[in-house]
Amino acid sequence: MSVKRARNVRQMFGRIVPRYDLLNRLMSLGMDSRWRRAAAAAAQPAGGLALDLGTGTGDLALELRRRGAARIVGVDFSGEMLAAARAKATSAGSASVSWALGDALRLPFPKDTFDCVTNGFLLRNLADLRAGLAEMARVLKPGGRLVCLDMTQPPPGLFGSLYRLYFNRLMPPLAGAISGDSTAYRYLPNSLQGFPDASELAAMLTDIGLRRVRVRRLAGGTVALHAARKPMPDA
């Protein structure tokens, strides 16, 4: 991704602030929260540091808080997003969270830092794939549990016709009509396109070194749950 490119799609993350929980809501008819619930369970977080990152407006972070991480640090590119994050954090009474504005590919913490770190619908929006689970990798504490929740491939067959069908041409004109954003809105497919389908991100988190991993197929395997483990250094 150019620099122009990561610009523009952090303005057109901005621009969609005001409609985008909403958004979220509707395409992914109710279940996209049911999605985040599992991740957080995946994550194991109770009593640990956690990290989000592509945080948005900070659903999967107070998940996380609500399975009983000790504290959670929630990082996006998109300032515009935090600040809707921090306010549904003070709504929530949620005063463990803070909130930073970073890259996923440059992350401001040291190795070894985190219990465990989670990503929703990020990682197709990365420049660098590999780089940015490798960045993930590294500043989980050895044990430490890595959750990726994203979109993947549709499966073959009459489910994946239709469901292309929808996300391709229905959804992003729907979207654009109600965020006032056709742009952004047609993106969202564009972004699918190139991306690893669920077992070749699997073998992804395995090259970088991560282990135990397992992959849970949501939404009729239209979305993918991934977990994996830092091994310890002895393992």
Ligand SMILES: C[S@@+](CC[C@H](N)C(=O)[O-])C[C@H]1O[C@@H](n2cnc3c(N)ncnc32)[C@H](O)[C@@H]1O
The other form holds:
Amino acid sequence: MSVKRARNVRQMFGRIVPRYDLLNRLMSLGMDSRWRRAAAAAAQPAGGLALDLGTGTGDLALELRRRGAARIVGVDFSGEMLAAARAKATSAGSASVSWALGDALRLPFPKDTFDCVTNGFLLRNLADLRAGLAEMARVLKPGGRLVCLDMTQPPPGLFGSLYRLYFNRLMPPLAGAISGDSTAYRYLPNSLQGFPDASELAAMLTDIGLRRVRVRRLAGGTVALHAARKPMPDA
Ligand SMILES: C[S@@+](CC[C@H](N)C(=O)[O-])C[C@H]1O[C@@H](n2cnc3c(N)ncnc32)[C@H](O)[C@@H]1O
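What I would like now is the form predicted together with the ligand, since the data block earlier showed the form predicted on its own; can you produce it?
Complete assembly follows, chain above in first position.
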């Protein structure tokens, strides 16, 4: 079941690459770049080795570069997404970024490798969220930072209701028409169903052994930025 789901997700992201960046800008009303900048800042990558998981077209990986990471690896299981990331990085002259095909649930890296691990809008797509987070913690060096940026359950009240109307009803047909792929943008609101809210996700990060978990809510509480540290062995 989870193998089939992962294959469907991979194929879907492969199909929407050509309009992916444009739709991100439109759907977030231009705010998504700012959210990625905040995620890159929270990772404090300067001088270190960074991993960006579910890197897609590479925007968060390139933000880590701008923040001074010495070396960045962007991993995604969609070859089409990685091709777009590679093209973008080449035109931006980012020689210190490399791109690798891989599954976030089975990372091809030894434990304690990276100074920071980031992911933007990946978590809702994972067939096994807890296993994915544990895998990210495994490859982090002790003292390293995990930063997760994703949608979260909108807050209660009028704004939350209006946002739900936009996200569940208005956005999918509009984005479907622009991308030419209505299935993909119907999947987007579905992927938030059953996804833990920001506090539950914070508790999960603590539960897998990370410490100093911080949550910052963005965009009126509809997007959450989680940052956490892997403890030193004697802590
Ligand atoms: C919504 S996109 C986010 C892309 C990028 N991080 C951003 O900020 O725009 C999710 C990405 O995660 C990738 N992905 C989903 N599940 C994955 C997995 N198990 N392993 C690796 N990549 C995965 C998809 O192929 C897609 O490129």
